[in-house]
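As a starting point, one isolated chain is supplied in structure tokens, in the form predicted alone.
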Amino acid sequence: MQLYNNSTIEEIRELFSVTNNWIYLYNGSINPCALPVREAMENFLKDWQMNGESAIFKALNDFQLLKEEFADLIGADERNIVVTESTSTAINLAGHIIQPLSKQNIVVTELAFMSNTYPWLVGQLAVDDVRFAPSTAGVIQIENIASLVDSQTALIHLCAVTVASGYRFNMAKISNLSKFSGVPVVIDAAQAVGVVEINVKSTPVDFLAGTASKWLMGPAGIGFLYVDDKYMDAPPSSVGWFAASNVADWDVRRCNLYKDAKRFQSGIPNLIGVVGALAGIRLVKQIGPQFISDRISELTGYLIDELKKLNIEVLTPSNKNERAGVVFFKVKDPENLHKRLRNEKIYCGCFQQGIRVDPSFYTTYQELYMFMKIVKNYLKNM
């Protein structure tokens, strides 16, 4: 059943010029730029062009506001937020704070994204034993993760919503696993924040990484990391003037690090990304987080139901509490189907022998009808 009237959706769609060129169904990958985000970044560039340094100071104020917005989205305090250049950077920062030893093990899942495994496989954070919890039909049981944890486990690293099936973890169970095992948990929330509720106070975790892009409507190149209070005395992996509480003293012989997450900020951030990210989050709040969550849940639920009618292998759970904005299914020769969809100006993802579809709140039912029509014709002609 459709929950929202067409006039509301049409008004929202006017903010997304991509709808004039594509049926855009890959919002959990690279989101299209909304008009308010573009305007915010253009205004910053114009201000910088015309006024130089004063524009930078205005954007640094937006930087502080952005930290507050990131914190508000996950039920955290601003003092626990580090602004990073990406989710990957945030994950690596968490790793450097934990400092796993090479002889230890790290537990991930086989539905992880590359950024969730590569830091532990190569480079300074690599360990000898990376353990992959198995999945069954796109779902990973908490018990399978817990069975891999032992006294030598340095950390557990999970996606709140997996990119390879759209499965959504129960954050309360993850939080309890960390509590009872004593092993720190690093959460990649890039596919969760902006679609489903995440609250680090009600379901505590040690670290939570995310991005301003995807479901938060901001540009790529800006991310964040939540750092639990217990790590506030950890040495930063890199240090710059932003990390020093005494920077105003101009004392090059002494650096007093901040006592909160600001100690992990090294220098001036990507300011054009900052103003764009702030505009994206404000847009999300203006449209309404509950509206967005309900709308995306409704659209993904419709897609799953329609795909299952075709006897297609759908890896994304039907239960709305076990999914977010990603729908992943498998067909024979998915590259061919993907090519046909692109030819019809339908933009979605294709990897791991399947098709991924990420409708957003501005997606219409008519667009999903057209997507399903091509899928049905493809299967009929195979």
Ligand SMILES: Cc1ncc(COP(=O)(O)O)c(C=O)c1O
Second form
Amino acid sequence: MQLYNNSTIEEIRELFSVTNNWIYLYNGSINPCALPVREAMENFLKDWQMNGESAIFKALNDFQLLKEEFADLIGADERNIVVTESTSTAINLAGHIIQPLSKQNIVVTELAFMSNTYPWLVGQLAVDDVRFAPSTAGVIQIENIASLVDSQTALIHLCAVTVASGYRFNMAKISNLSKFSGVPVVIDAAQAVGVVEINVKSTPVDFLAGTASKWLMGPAGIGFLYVDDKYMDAPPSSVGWFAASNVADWDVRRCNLYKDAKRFQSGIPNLIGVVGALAGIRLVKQIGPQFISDRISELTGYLIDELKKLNIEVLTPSNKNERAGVVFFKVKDPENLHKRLRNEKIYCGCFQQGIRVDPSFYTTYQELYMFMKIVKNYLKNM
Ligand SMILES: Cc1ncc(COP(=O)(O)O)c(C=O)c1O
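Write the structure block of the form predicted in complex with this ligand for the protein whose form predicted alone appears above.
Starting with the chain above, the whole complex follows.
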């Protein structure tokens, strides 16, 4: 599955039954279940049904393999990966490791997802001053973030690819901002991993969070956090038997925490999620990350060009280095357009007075023509 031609896409589409029901253009929200992912999860269920605990041990081996796959995907080592239940849990864990003081400030952007701001606004990690870097026409200049950072900044938290415009940050610039300001950066890479390259070796950051359930083709209920080595002596916010290197001693009076990111695991993870996430990430690898990235870039580029021809306000940048899998545009009465698209069996998103469209590598140009046809008709009849 390397070549970039229609027969290859047709072959790939056989793995995605969703294509029989929908023109599915919301892959950055929840990726539809691919056949190998379903099979892996069903096999686990059968094994558990027939063999009880021994099925759990096999799946725990997959848990280890999954950590290695997450690490490989971002150029990290497995020792730096914590498997979490979601991106949100991973972001909160990063916050608990950093431990911002309430009198400190946290820098976010106005194109954030709710999980990128809520932890600092309410709850145990809340601070008095959450600073929002502004955007102009869907783009956030790094200078606008840098100007909010001062000696009281506990952390900078950004989405590598923003949800509300599809803008992709230059990770080298973010990494440098953190390096020169000395302020830790927490990256939400939920909309980046599986679509564009992210590498914590070449562009280091302190923390990087992600999920299996979007572009990595796994189920909901599995996320991950990359934790830089310098935090490996931090006290975990929750501790369970998975965190201890001496667990085999069954000594309830002494807990020796692991010296790597395992110290942040607590109990048996969501194993059905683990086997599905492993199958999803393996599928990404089998199809080919470069192929996926190139194909999604072409499809999103095509959509942006076509929408702009209609004089629609597109917030996603045209420059392919500044976008990934998300295209966001504004129209009058977007709920109405959204309803019409759903009636025509086209699945996409609608929020913040706009429409979001996330094609994937299995999307065809014919599907995008259909989408554009409905948008054109909608504008004509307004
Ligand atoms: C950028 C981003 N971060 C976080 C989330 C939430 O992910 P999770 O449910 O894994 O916490 C989303 C969901 O759409 C997202 O797009």
